[in-house]
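A single chain, nothing else alongside it, follows as C-alpha cells in the form predicted on its own.
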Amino acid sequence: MLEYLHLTNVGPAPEMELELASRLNLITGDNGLGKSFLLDVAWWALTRRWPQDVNPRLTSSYTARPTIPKDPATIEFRMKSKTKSVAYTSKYIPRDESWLGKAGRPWNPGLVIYAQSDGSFSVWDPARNYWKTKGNVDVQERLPGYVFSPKEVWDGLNVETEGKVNRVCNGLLADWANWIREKGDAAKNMKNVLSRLSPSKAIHDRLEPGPLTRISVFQDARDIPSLKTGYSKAVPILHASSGVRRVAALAYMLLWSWQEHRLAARQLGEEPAKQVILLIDELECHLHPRWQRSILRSLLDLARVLHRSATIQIIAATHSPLVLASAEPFFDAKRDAWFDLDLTPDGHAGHVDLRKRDFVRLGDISNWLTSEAFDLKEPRSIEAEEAITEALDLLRKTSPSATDVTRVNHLLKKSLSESDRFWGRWSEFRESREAAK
C-alpha cells in the first residue's frame, strides 16, 4: 500500500506532496496539472519500473525527468510492504538518465494494477515480477512487470526475453473464448465481475456475456464473446460501444492479473497477496452519465469480492463531479483522501498547488461543479456564465441604464432555459425598476 510521495524538481509544480488513504484515493484538477503523472510516479513508487521503459510501444508514462535540468531531483516516498512500512528517496542521476534504485530486492507492494486512460494496462504482480539490484543497476530475474498496449490487453502480449519470444498472456478474445467454451469457473467469474461492474440490473444496463460469434466470414476465423443487450441477444465486443470495451477490458484485466496471481502462488508455495493496489486514470473515461454514477462503488465492491482476504486501496484520477458526487454516501475521511491540482496565479505564469480538500456532501450534481474540484463559477453553458455575469453587475449598480438592462435581457433569454432559477432574481430587480420610475 502507498502511504505517501513527496516529489521535489520533478512535475508540473516545484514540490508535490500526498499522504495518501488507505481505502480510496480520488484525485482532481484540469488537464494538464499532473493527475496521470501522479499515477504514474506512484506506480513507479511500487513497482521500481516506468510503463514505457517495459513496453516501448506505450505512448505515455515515460520516464519522468527533472523539471530544471540543472537542480537536484528527489521522489520520495513510503509503503506498507508485506511486512513493514518502509521509506525510500530516490534521486535522479543525469548521466544515466535514471533514478538512483536502492540495492536488494525491492520491497513486496502486493498485487498492482494500473488502468491508463487510453486503454492501456499494467500489472505488478509479487509472484512474478521479481527483481534485484547490484549497486544501482537492476539484474532482472524475472519480468519487471506485464505492461499492455491497448491492441495487447485485447489481442494478447509477447514479451522477448534472453533472445527468445514468450506468450506471457493470450488477451481479452482468446482468454474470454477459452473460458466460455469450458464453462468452468473462469466464465462465471467474468460473468459475475460484469455483472457487478453494470449500473444497474436493468436489461439496457446489465453487461451479461452472450454466445461465441464471428465478425467476418473470410477475413477473421476467430470466436468472438458477445454480449446481450436490450435490443440484441449477441452483440461482439469487438462491436460494442467505446464505454462498454472500456469496462469489459477492465474486468478482463482485474480477472485475469488475481487468477494468474493465485496460480503463480500456488505454484511457488506462497500465499496471495496481502495487499492489492489499483491505479485508475480517468475513471470515467468514455463511460455515459448513469455509469459514472456507479462505477466507483463497483470497483470498491469488486474488489472487495475478488480480493476478500486483502486490502484494496484505490488511488483514481477523475474529471467527473458524477464520480465525486457518487462517494458521499460512503466516504469515509479516516480512510478516504480527496486531493485537487489547482493552478495558481502567480504573475505572468502561475503554479501549480496540490492540496487535500476537505471530502464535503454537496448533494446536487452541479454543486459538484461549481466546487474546489472543479471551479466553475455557473453550472451552465459559457454564454450563460458570461450573460449571468453582467446581470449581477446591474444588480450591484445604483442606476443602471436601461440600455444595459435590455441588452443583458435579451442575452439571458438566448443562454437560459424559461425554468432557470436565476430569472426570479433577475424579474425582482426588474419589477423594482419599473416601480421606482
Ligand SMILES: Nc1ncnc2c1ncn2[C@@H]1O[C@H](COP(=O)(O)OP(=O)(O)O)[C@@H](O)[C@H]1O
The other form holds:
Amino acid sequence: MLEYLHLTNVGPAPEMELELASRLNLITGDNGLGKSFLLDVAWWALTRRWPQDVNPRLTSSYTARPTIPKDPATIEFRMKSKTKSVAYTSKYIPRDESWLGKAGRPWNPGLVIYAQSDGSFSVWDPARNYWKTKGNVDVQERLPGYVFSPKEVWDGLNVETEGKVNRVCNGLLADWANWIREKGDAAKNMKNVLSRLSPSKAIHDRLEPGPLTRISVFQDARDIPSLKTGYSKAVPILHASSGVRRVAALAYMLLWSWQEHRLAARQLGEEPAKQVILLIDELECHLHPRWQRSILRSLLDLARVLHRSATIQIIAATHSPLVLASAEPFFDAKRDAWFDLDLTPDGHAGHVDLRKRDFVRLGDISNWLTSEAFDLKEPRSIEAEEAITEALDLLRKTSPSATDVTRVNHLLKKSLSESDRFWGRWSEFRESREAAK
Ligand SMILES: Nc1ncnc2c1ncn2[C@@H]1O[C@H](COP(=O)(O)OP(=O)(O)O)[C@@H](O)[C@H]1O
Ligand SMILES: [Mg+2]
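Starting from the form predicted on its own above, please write out the structure of the form predicted together with the ligand.
Following is the full complex, with the preceding chain placed first.
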C-alpha cells in the first residue's frame, strides 16, 4: 500500500503532498493539473521504474523532470511493504537524468496494476518482477515490470532480455480464445469478471461472452472472442465499442495479472501477495453516464472477490461527477480519501495546489459539477451561465434600466429551459419592478 507522497520541484506544482487512504483514493482536477502525473509517480514509487523507460512504445508516463532544472528536486514516499512501513527520499541527478535509487533490494509493495487512460497497462508482480537471490547475493535479473502499450494488451507482449526475445504475455485475444477452447476455470473467471464490471445485472446490460468468431474470411485466421449484445448474439470483441473494449481490457489485465501471479507464487513455493494496488486513470474513460455511475462500486466489489486474502488499495483519477456521486453511499473517511487539484491565481500567473477535501454527500449530480471538484459556476451551458450572471447583476442594482432588463430577459429565454428553476427568481424580480411603477 502506498501511504505517502511528497514532491518538491517536480511536475506542475512547486510542491505536492498527499497522505493516502488505505482503500480508495479519488483524484480530481482540471486538465493538465497533474492527475496522470501523480499516478505515474505513484507507480514509480512502488516499482522504481518509469513506464516509458520499461517500454518506449508508450506515448506517456515519461521520467519525471524537475520544474526548475537548476534547483534540487525530490520525491519522498512511504509505503507498506510486506512486513512494515518504509520510507525513502529520492533526489534527481541532473547529470544522469535519473532519480537516485535506494541501494540494495527494493521494497515489495504487493501486486501493482496501473491502467493508463490511453489503454496502456503496467503490471508489477512481486513473484515475477522481484529480485532473485544467487547464493547470498540479491541480483536483479528479472523483468522490471510488464508494461503494455494499448496494442500489446490485445496482441501480446514480447520483451528482449539479454539479447533474447521472450513472449511474456499472449495478450487478450489469444488468451481469451484459448480459455474459451479449454472450457476451464479461466473462461469462467473472465465471464464472471465481465459480468461484475457490467453497468447492471439486466440482460441487455450484462457483458456476456458469445462464441468464437472470425472477422475476415481471407485475411485473419484468428478466432476472436465475442460478446452478446441487446441486438446480436456475437459482436467480435474487436468490433465492440470503445467503452466495452476498455472494460474488457481491464477485466483481462486484472485477471491475467492475478492468475499469473498466483501461478508464479505457487511454483516458487511462496504465498500470493497480501496487498494489491490498482492505479487507474480516467476511471470513466469512454463510459456512458449509467456505466460511470457503477464502475467504481463494481471495481471494489470485484476486488473483494478476486483478492479474497489480500487488501486492495485503489488510486483513481476522474473527471466525472457521476463517479464522485457514486461513491457517496459507501465513502468512509477512515479508509477513503478525495484529493483535488486547483489552479490558484498568483500575480500574473498561477500555481497548482493539491488539497485533501472533506467528502460530503451532495446528492444531485449537478451539485457535484458546481462543487470544489469541478468548479463550474453553473451546471448549465456557457450561454445560460453568462445570462444568469448578467441577470444576477441586475437583481443587485437599485434601479436597473428597462432596456437592460429586456435584453437580459431575451438572453435568458434563449438559453434556459422553460422549466428552469431560475425563472422563479427572475419573475419575482420583474413583478416587483412592475408593482413599483
Ligand atoms: N515526466 C514529467 N516530468 C515533469 N512534469 C510532468 C511530466 N509529465 C507531466 N508533467 C506535468 O504534468 C502536466 C500534465 O499533467 P497531467 O497529469 O497529464 O494532467 P491531468 O490532470 O489532465 O491528468 C504537464 O503540464 C507537466 O507540468
Ligand atoms: Mg490525465
